[in-house]
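Presented as structure tokens, the chain that follows is alone, the form predicted alone.
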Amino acid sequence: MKVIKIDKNEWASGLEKLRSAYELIGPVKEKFYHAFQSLESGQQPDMDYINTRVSPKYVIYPQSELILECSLNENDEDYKIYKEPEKEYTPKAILGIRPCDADSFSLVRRNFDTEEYKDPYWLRAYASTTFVGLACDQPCPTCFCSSAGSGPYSDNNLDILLADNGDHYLARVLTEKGKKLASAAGWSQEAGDEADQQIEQKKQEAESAIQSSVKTDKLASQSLLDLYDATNAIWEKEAFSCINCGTCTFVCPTCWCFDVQDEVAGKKGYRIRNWDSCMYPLFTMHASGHNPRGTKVDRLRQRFMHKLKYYVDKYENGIQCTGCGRCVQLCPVNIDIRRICNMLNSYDPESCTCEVTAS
């Protein structure tokens, strides 16, 4: 695995070289928060950011996406025949993505890329994107990535991992996509024999700075029905303050629920996929009027059972969470996935009790 040195004085010129081949996307400050945006000519990503309010999942999975369209002109041969619109999947590079966010695409892929079903829109966008990660040296108090299967220096799902080393980056080039991007930017200086040791030292320091964690070791062995029926011990108490605003689902990098709507404008029909939220009352409303999740207790239980039990049982590969901590930071009523995860992990159906922790 190759490690190269990128002098920060050469960072901007390298990005300018990339612009002819890639659309560059990076963290930019908007008033009080950072967000991932397409970088205009001459604009640099803010590599000193801590984390963004919303994850960059929209780059692969837009919040609103046209998937089919049709003509509503009766004189057209293809009248009312839905077709896929022409789309350009221009090569993109996400610069400075945090390892927890990069990891999230691996978790989400299990839903969009299966043996039975393959989502062409998600897969094409993913294939056209190069992920340049920025290791996290300053984890937030709400971060718990290292106990959620990720980590501040995780290189999972990255093409390049950057480690800030003062006046330069140590760049671990991980894939052929990463090699291609580094070559296009003119970044080729060997970092030297001590680079791997320096990265490992920084990794250990970053991991030791994480103060928050979740326990997941017993989730797989817990009875699904016992956890589902823990209404008095867990679900009613947690749902009491929930206002079903959906903030947790929209900021989450691993939430993938969507709705499909048909819209008409003039002589054209459009089928559009939009992000949706299991926290909304209409999400599971049937055409008959019946709603299997008609109360907020039902909806809150669904959100956490999906991430911490259904996903665990179905994929046998950890929880559906990378520990970014956004939902903990932004929930207006302080519902904390770390607390609920630990409660599910320690739940005893005989006594209807569980371990309640602050984080």
Given for the second form:
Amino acid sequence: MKVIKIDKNEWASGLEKLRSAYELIGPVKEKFYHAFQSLESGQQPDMDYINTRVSPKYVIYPQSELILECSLNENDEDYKIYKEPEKEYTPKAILGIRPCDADSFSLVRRNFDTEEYKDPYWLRAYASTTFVGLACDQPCPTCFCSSAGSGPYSDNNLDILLADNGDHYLARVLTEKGKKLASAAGWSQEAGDEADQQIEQKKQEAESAIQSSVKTDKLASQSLLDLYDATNAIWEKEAFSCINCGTCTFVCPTCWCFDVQDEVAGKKGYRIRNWDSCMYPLFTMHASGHNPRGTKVDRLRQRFMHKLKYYVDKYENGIQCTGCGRCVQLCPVNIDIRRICNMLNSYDPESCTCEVTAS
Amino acid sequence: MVNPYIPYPVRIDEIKTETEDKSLKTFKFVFLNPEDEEKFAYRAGQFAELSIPGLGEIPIGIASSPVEKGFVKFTIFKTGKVTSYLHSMKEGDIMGIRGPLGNWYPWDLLEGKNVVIIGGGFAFTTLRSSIIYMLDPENRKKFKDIHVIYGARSPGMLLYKEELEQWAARDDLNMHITVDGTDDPEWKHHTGFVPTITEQEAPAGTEDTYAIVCGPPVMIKFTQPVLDKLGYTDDRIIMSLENRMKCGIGMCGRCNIGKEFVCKDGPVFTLRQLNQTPKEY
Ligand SMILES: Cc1cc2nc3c(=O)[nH]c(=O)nc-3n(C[C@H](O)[C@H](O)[C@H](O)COP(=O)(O)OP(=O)(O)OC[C@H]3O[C@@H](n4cnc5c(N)ncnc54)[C@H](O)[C@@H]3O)c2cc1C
Ligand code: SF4
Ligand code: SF4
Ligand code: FES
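Go ahead and give the structure of the form predicted in complex with its partner chain, now that the form predicted alone is out.
Once more the chain from above appears, this time first in line as the rest of the complex follows.
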């Protein structure tokens, strides 16, 4: 795998060259927090950011997205016939995405790209995006990526991985998409023999700086119904303080649930999908008023069982969480997925002893 | 890439009010493009998303049968935003249908077996589809004894009344129609709740006998112990669920029971399968 060296001033000029071929998206500071945004001409991504509050999932999967439209004018031939709206999928590059966030797209893909059905909107947006990742040298105290299947230097789902090395980046070009972007930017300087070792050393330092972890080794062999039925031991206590605000699901890069709503404007009908949350009672409410997940205990259990057990069993590919730590940081009442994961992992219905530490 | 969100355009060909309180209407649709009818090839037990442009989409069981050609039928209870609007629509109006979605009753498994159909209220729709399918001259010989137990609150609340009478007159089908109560002196069928009639009329649960149960939660709750008593094992009790749905294709995430999606892995499950999932339905 080729490692190239990108001097930081070449980085800036390279980005300008990319603009003709790509829409550039990167971390920008907005008031107090960073967010991924489309970069205007001359605007540079802030590569010293720690993390964004909202994940970059919206780049592929917008919070609100038009999926169908139709004419509501009786004189039109296609009156009331829903069609796909014309959309352009121009190439995009997400710059400086953290490895955990990049990895989230491979987890979410299992939902949108199935044998029977393919979500054309998600897949087209994904295919037109190049992921330029920035390895994480300063993990937060809430990060636990290395035990969640990702890592500060993980290259899962990345086209290029950048490691910050003072006045330059060491860049691993991982895919054809990555090669294309690097050459369009004019980044081609070979980094020399020691680069691999340098990256490896930085990786080890970053990994040892990760302070928290989850245990997931026994999740697959646990009984689904035992974990579900751990109402007294786990779910009631954990849900006690939850206010069902949905913050955890909206900030999460691996939450994908959506609602579909129709809107009318003028003589046109629109079908739109919007992010939704399993934390809200309406999510599952039947027309009769009956609600299979009618209490917040049910809803909290759904969120964590989905991430830590249903997903694990369905895809046999680890947990539906990359350890980005956002939900841990932003939950107003400190509900911590690390604690819940460890409890589920060690749960024993016989003795009902479970670890409650978020190590 | 096939876009699974685009409905096939259809025209409402006929609307029939089914029940005395007018809360249920059967809609017969024809496809605007004949080739869409072929793409919509379905099996009894599946459902579709009915789409009203500018208003919304709702999952509804397919009430017509694969052996009926040239149209599809759905019977709809008026309850909320989309269903109320549908009830105000007229013959000739254009809307959309997306599907067929979900799995179906296990027809291959049921071949050569006795089949007992137990239905209550307006969940009878996909059961109508199934009965017509089994009674088709090509198919009838594939099944042994067929029993149908169907109940409604009163005679005026029964769906598909003419067909019920035709089925009751046949000798290759054991039809047991019941109502909770009636003051009609002419009423010639049963009175009593579905679980009671099941206890009286359903055959014993042998290895060769399967029950398909569809109805409101209370009916299911009280029918299950009866079937237990009659000797039906949980792998021979087949049920169809109705969770709230949006996408119908396993993507929007709301209809799950444990790791199964009711829209894609269901809506048809055996009781054995349901016993292995959380009871979130
Ligand atoms: C597989 C399957 C098969 C089915 N088969 C049939 C059938 O054959 N016949 C039949 O009649 N029904 C059937 N149903 C049920 C049918 O889908 C519902 O009755 C229908 O979706 C109700 O839609 P509605 O728009 O009229 O109700 P809604 O107005 O959507 O009401 C649904 C509930 O959701 C809530 N809600 C929805 N939107 C909002 C909002 N914007 N703001 C606040 N609250 C909201 C409300 O609490 C309301 O009670 C089936 C369902 C499934 C899953
Ligand atoms: S569950 Fe929490 S820690 Fe895991 S990916 Fe989602 S927001 Fe990040
Ligand atoms: S962020 Fe915390 S309080 Fe809000 S819904 Fe999630 S777990 Fe509950
Ligand atoms: S209805 Fe969307 S996942 Fe089942």
